[in-house]
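The chain below stands alone and is given in structure tokens; this is the form predicted alone.
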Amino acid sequence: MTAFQTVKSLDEALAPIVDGCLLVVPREVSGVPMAATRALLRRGIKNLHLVALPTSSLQADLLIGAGCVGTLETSAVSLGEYGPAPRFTAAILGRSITMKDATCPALHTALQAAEKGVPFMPLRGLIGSDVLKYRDDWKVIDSPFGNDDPIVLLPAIKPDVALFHAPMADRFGNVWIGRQRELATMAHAAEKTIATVEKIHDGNLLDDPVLAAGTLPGFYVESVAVCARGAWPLPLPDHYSADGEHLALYAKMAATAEGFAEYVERYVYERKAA
């Protein structure tokens, strides 16, 4: 195997994410690409259809507050112990974004449909829930294999780009995702996958009998950018914890539009993440 030109600068790697892109990103405990998110803000990306699989926190709130998101599809956005996500809450109350309510199993199912190359997947657990009232793209039909047996059909979510942060990659484009298997689902479903990583592994990850099982093969990966502590201030599981002090600061500043603008000026445009 020969090395490909997959290792790029951050801005070069993010080039496939354009205005109007259908972008899928992972939940907080799976490796959120915050350095990449700040780079997208600096570029002024607009009208993203953001799919957070299956929830989000700071990343979605930051993108929404900066006016980067046109449509959001997820099951929750929250800062957890630091309170509600303030810019998400303001956007919903102000109806400045299109919200496509979902559930965690529904989002996984729709991504799995794209992963398998089929136009839809069935899911039963939505029957009887209010969320069906607000999703006219989800269809309830009678099962063809039983009488009086309704089932919900979910259209495949086919992202233009999957974006996540991982511990390491090699120069062949293979990315080690460890136990975060939803990252593989994202990559399988998306047209292109971009990964930011803590470091470049010396050697081929797929040749290592210990690391190979947790490795996403390079033929799924469009590009890789090295961003040390690239999930900050969110955690990278098994590597570093969340910066609670900074998240509390964000929650306080982003409570108002003026405070959010000051936060972005200070931490996105002026000061590098420590």
Contents of the next structure:
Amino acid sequence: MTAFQTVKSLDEALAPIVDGCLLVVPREVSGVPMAATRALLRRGIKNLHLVALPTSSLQADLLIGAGCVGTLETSAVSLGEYGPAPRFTAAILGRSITMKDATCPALHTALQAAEKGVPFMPLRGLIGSDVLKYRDDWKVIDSPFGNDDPIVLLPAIKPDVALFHAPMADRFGNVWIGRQRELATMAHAAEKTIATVEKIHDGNLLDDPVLAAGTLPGFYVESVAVCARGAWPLPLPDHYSADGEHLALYAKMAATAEGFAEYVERYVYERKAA
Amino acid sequence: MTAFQTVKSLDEALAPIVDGCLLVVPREVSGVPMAATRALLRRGIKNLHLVALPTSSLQADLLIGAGCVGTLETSAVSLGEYGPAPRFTAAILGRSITMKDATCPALHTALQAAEKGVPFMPLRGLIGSDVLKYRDDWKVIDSPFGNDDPIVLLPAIKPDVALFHAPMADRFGNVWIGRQRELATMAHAAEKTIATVEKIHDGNLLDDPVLAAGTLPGFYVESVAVCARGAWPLPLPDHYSADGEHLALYAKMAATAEGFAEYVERYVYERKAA
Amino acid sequence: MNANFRPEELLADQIAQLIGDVRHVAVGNASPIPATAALLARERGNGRPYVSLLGSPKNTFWTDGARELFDCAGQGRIDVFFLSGGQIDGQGNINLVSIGDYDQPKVRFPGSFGSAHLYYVVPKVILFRTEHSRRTLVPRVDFVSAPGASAANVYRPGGPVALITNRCLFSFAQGRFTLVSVHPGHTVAEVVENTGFDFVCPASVPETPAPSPATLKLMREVVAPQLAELYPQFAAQVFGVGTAAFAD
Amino acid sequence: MNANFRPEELLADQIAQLIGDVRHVAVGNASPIPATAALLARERGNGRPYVSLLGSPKNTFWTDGARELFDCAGQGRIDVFFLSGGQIDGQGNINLVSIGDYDQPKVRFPGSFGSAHLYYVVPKVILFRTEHSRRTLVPRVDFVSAPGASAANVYRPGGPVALITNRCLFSFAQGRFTLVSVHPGHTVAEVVENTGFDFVCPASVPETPAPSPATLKLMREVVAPQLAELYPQFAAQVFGVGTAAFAD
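After the form predicted alone, can we look at the form predicted together with its partner chain?
First the chain shown before, then all remaining chains and molecules of the complex.
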């Protein structure tokens, strides 16, 4: 197999993420590409349609605070034990972004629909919820297999780009994602996939059956960039925990627009990432 | 975590597979539980509704030839390079089993519907095919997201039991399945899951993130039995190849009912497995 | 309030009893008291129920990604789950989204998470809210993240069975809450005063029973050290268990 | 027939040209000639297209189980696939199921495999049948595993583009086959004689061009050894490449 030029510099790798694109990113504990997110802030990306699968924390808050997001589609944004996500909250109250409230399995299902190349998939629940009420793009049908059995159909979400951070990739673009299999679904659903990784694995991840079981094939991967501690200050499963001190600092600074601006100046532009 | 009594003798492990049950088994190269199949023949199981996901070779042919199958639901049965599956062919021509012809992705989709707890899932294709024509249980609707866009809906398949062979399990019932992820979907979809394995892994497969990525959690597993070379004469991915000589012998013997009976006598009852 | 146990211990003991004899309890993020209860139930049941604590590598078995929790619930393989709400109303509706008009909210919460699915499919959902006030327990939620009950034709094997607060325990059935017991140090009058919705209030309401000495011992000596992996601060504050160092 | 190449080499060369400049070619089980063609195309394209040979651990990337091939096709990520049929008719319908009445068949084939999906979603499906006879190429198939064409409102980005046999090459467009070329040693009259369906037969039909010496060299020296992993017998018979030992 030929090694295509998959491994690139971070900015080169992120080039397919353009203003206005439909970008899907993983939840706060599955390998959030924070170094890449800071690079997108520095580039001044605008008007993203951000799908956080199925929730987000610092990443969505940072992108929203910096004015990068036009539409946000997710089930929740919160800093967890560090409190509400302040820029998300401010943006909703100030109506500066379009919010598409969802529920976790609805987003998983909509990405799986794209993965399977079908226009929709059904999901139980939702009927009688205001989540459904405010989603004109979701439909209720009477199941043809039931007897007066209403069920919700969710349209497929086909992202332009899937972006995530993972422990390692090889030079063939194969990315080891381990148990975070929603990353594979994101990649299958998206037009292009960009991964940042802690390190490059020598050899081919698909050659070892044990590693291969946790590998997203390079076939789906547009580009890979190496970013050591690229999820910081969020955790990378089995590799490092969240930097709670930093998240508490963020929660405090981002409570005001001025404090957020200062945070961005200090931690995004001056690249004070660990 | 407590180690439940998951590891059992083969016959004990197979006890939940009773006459008439809806049994799902994997395709010919994904870890076919042949030792378990021979044990079911010896027990004289009857009237199985066998779902082969999505195709089968020796396993379905053997079960059909021995009169164990009432209904077969699959996309193809063949001995591949060793020719047609003789007992399957004879049973269809003799109309001694009920055949539900499918197409590979339809079976994957129907199992995924059960995995997600939804009554159906859609699939592209099929319209205008006689596969659809002869399946009264499949429905065509006009997609509510399209404009005159017919699409097929497949009802969920919820097996009573999923049965497969895998490289290893631990004493907690966790089973390492590697890349054969349809085995996980089978287990998620089925009421009970029974695995035969080459060997028992000391320790807990979920403790190692690399092994965990290829592991079906014991939570889904009813019982495990150790059967070294338990897929023989079919292959086990990354472990052993098919025994082509034996398969050729089977193809030859099973060409007639008498030859098949002799094969069963010799290789099922006298346990001449490798 | 009686000083030989902490309020968290009372709540965990009550929740463990609500869990009952089931196969699988799952606990969402940031839920240390339900997590304590689930681990307590597991200790009492000698390994049963299976306990999944979201966010704990040691106490989750998921290997199929973030969707597995929801798939598992959809399969009917999660018997008990816990939900809360920025607002909860007397019909069992929960609001995790916003206060005021949805398009012009006055307050925004994080969002509905998985509630709009899990509340429907998990047989026993235990509502949990430690702030028992007219602000949180309201006549009618401003946004229904998930309804407490559904029309007869809606697929709904699951739903709320109880609401436990810092003041009392309610059961939920036939679309309404009934006051079951009031925690030591609190009164029925106080519950009425601080509850924004109508509920069934029996003529005589018992005090929530204190955890037995055996339960307290089990919680403190066996459960607390297990809890410390995921909730080090909570384990330290409530049970005085040492904080584990984070792996890096 | 000219003796400086084998019929399999001619077919593989033709198929490689039909594949054209695409991103991904997938080849099903038991298809050594299409596999040869796909590997040849990859060698000529310097690594493009990506080739997936079902059943070959070295030439498949799947890590999401047996469904990934079909999901991948549904995503539009498989550009070329190969199908055959116990019967193929002039409308491009293929039959992998049975001859005679479906409920009382006279002949039973293995089954439809993935054809009832892949034939609809893979842009270029190349039909391949080495037995070119009135038994296999029929006026109307007895069972439509997958139709050659669909109504305008049916989602169908894919379908047949060609049929290659041991005697000739047909193209497929607008619902019918057109004879493109006849292989060396065969004649148009023989094709007409042995084809059960009507097809467009141009006044002048060229001979299928022989593979170039460079192509033969590439096939024999570079492709054949790669093929031997999956098709040791075929590689030995056609190319004289030594059979690889099976790993155990």
